[in-house]
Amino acid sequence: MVVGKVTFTKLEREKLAEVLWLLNWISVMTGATLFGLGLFLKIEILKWQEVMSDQGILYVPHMLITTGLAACCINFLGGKICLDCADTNKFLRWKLVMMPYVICTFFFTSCVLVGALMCYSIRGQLEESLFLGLRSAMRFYKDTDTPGRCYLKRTLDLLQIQFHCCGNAGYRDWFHVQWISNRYLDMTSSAVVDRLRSNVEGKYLADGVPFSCCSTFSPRPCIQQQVSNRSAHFNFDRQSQQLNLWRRGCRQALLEHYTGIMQSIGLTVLLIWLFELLVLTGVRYLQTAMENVLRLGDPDSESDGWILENSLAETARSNFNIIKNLGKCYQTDNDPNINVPTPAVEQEVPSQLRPEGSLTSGTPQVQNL
């Protein structure tokens, strides 16, 4: 049972033809798009990419990059062929490349959804990598010394003053994490060494946080050393108390900055994904129309055209047995045509035309010399 036949005239396919080229030239430009949201998103994450544990998120913006630019080149040709496809005869020397075009324009538009579908599967990923990476990049915070880690003290100071955060989940992470280097810790001081003394790891561990998770909304000077004695502090009043740092994580608030720009990207890819199913639509319907006038031999005449020439049922196991039997192309053992005698049929040549010295069967003798 043929699935969505439609019957054409010829104005019609003409003008399905045109409409296709210039729906065809609207898709090269929303390859552009995508290849832009793909930048785009990729510049946003190599910004923090310090902070984060597992690159393996960028695969999600070169899905983009590449779909993107595949648009642009499967699209710009199937201007061209469209346009073409209005005359029966320039349908001729594109005839055998629809069928590549269609398929090819297929998985183009399955990679498109795909695309999409990553943009809102990626937060737990995503949010995994987030707090392992502002872990380990709080815990080198103090080497400003050390090659490699001498800019994660920037970026963390950056990054909690654009974000208002502190900390990965909150301002206390930074009260497990040595995050002052020892150069600035004064040996000599009896309460710095007993401090140090007093950690298993040998670390100065305290209640101080850095000076960018002070709140600039603060009525009071930034309270970041002994933050949970409130007796070490003149005139202490929880309530300001409560505005002097960033309450929110660093990763909660990466997480939504990043969560927001996935799903904007995702709902504009899931747009782009229908009107490439649009056009993948009406380019198989111009093939078959078109295939189906030359089987007719009149170019004026009117013709069927469709999506699937079977049901989905029938197209499946059709192109399941196409695949079984290519795969039992190598196996020879049940073959039932190797060996097998092929009869030879003799032709009786008369004595008096059969050359002296030949056998019956055709083969010549030797002659002992």
Second form
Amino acid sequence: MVVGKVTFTKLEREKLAEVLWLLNWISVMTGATLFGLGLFLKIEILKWQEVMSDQGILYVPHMLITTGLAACCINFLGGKICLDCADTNKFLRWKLVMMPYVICTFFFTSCVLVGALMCYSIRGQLEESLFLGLRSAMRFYKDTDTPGRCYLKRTLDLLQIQFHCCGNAGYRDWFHVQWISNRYLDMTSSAVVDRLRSNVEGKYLADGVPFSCCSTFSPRPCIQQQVSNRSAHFNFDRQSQQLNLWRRGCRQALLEHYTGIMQSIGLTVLLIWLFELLVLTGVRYLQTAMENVLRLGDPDSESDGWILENSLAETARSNFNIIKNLGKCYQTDNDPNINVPTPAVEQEVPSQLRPEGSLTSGTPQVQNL
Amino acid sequence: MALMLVKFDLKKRVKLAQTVWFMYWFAVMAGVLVFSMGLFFKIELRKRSELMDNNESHILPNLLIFMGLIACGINAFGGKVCYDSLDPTKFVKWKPMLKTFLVFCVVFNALLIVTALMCFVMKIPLQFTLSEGLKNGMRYYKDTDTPGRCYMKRTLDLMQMEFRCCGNDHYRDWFEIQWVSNRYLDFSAKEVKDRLGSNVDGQYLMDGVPFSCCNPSSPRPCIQMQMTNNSAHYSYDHYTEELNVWKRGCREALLSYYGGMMNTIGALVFLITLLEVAVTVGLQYVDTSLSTLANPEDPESESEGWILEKTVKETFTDIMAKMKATGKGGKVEEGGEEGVATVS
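Show the form predicted in complex with its partner chain, please, the one above being the form predicted alone.
Next comes the full complex, and the chain you just saw is listed first.
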């Protein structure tokens, strides 16, 4: 049973070709948009890649970039093809290319959908990556003399200043790491030695935070040392304590930032995908209508266009058989153990294969008419 | 002898009109650009008006906005006239007002040059406004409980972080004012009493700076307190310490920021002035070439175009004579006719 059959007159075919030409050009621009969105996302991720432990999240912008480029190329070609389809003579030039073109468009449209879905599904991986990345960044905060880590202090400070956050989950994370390098600690002082001895690993831990945790909304000058000890500072009440440092954790802040960006990008990509689907459907109708015209022989006659010649199940089955037979094409045809199709089935099989014509002997059939 | 006389045939006239029409469209976009630059500059001044004591002069951005709007209007009108000049019937209705329009264009171009010059000159008053405003801003840093000044601390902190600067001229400016509010000082402590007693005004002065002066590029955690006391910190020498706090003063930072902006705007306005002069000259050629047709009935006849009918000196003396005549009032008719004949 034919899926989505529509009859086209000559005029309607020409109209369809023209409309598709225009839509293909718009698709080139949406492809460029896709490319731009991918590039933007990549730059945003690379800005803070030092606080992410794994770069797996870069798959998303790379997917968008390649799909965008593919969209531009395929739709550019498609525009040329559709323009030529208005004229039956010119269509003959593109006849063999039409089927691969439709298949390519189908695949790349599904890639667009995958790209959009990835934007929404990457959140879990991102959170994990940020948790581990921030933890190691905080641990290496003090290592400004170690090559490869010397800019982590600066990155982390700028991150905390820009995103109004402190630590991984909160400011208390800084109490568990030594963020002051031993180079700046007076090892002869008894206070320092006491602190170093007070924990198993011999780290200098204090209830202090770096200056970048200071909140600009605080009405009093920032208190960075002895943050949790209210009696150490004059008039340090609960409200002052609340406003003193940034309360949010940087993991949460970055997660929200990237999730926001990716949700907007994902929505745009979904809309682009719907548009591409529309273009794909139109091209499919045009392709089948033009091929049927050629089969009927009269360029001015009406022809049918469809999405699938047989039902979805039969098409899937026949495609599966093609793929199986592709593997067998190098075996000899005279092997009696191979299931040789009867003449009746032989008649049926080419007609099933004709819409996917470029892979099999569709062309000679048409020429015989 | 006319100034820069050029002979025109029909093809050349059409080419001229099309070119000038095209240039007028660029000029309309240039007018939009001037308007948006004025708007942008105004917004930037408003953003930091707190640091300038709300005292900054908005003459320049307002002038830019005004000139931008006028430029759009003039250029759109000029473009329409050029478009219609290709069709003699349509051009007839514009002909009478073209001379006054051209004079208006010349005046507008002169004003544009003045605007461009102002962009470069207005940096000087801005410098004074900034230094006054910053000095006061630092004084009110601690007054986070006084209505009207409660956001000064936040504004200053954000500015120091954004522009990577500290204090007015350098970080020591913070040593000279009390930036810690009395609300957070324990007056019963000996140390506080000593400090208050150590100066005439009874202010709590210390050799420390707010956290926003800290430089994130410093390899060691920021040293904000007891900055001049080398022994208070391990392995610290405040004479050689370069990266601890921002070295630049905020007055210099803000001035270079606004100065750069004003230089760019001034340069762009100057370039736009050149464009405007070009389109005015083009329109003058269109007008004169269409008024001096050898055979007024035949649109394909030859004609001449010029910038001024007489030499610059003669035109100038004619204008002076005309002004004197209108000033005297008595010989208005004669002088007026002569003047009209000269300027065309």
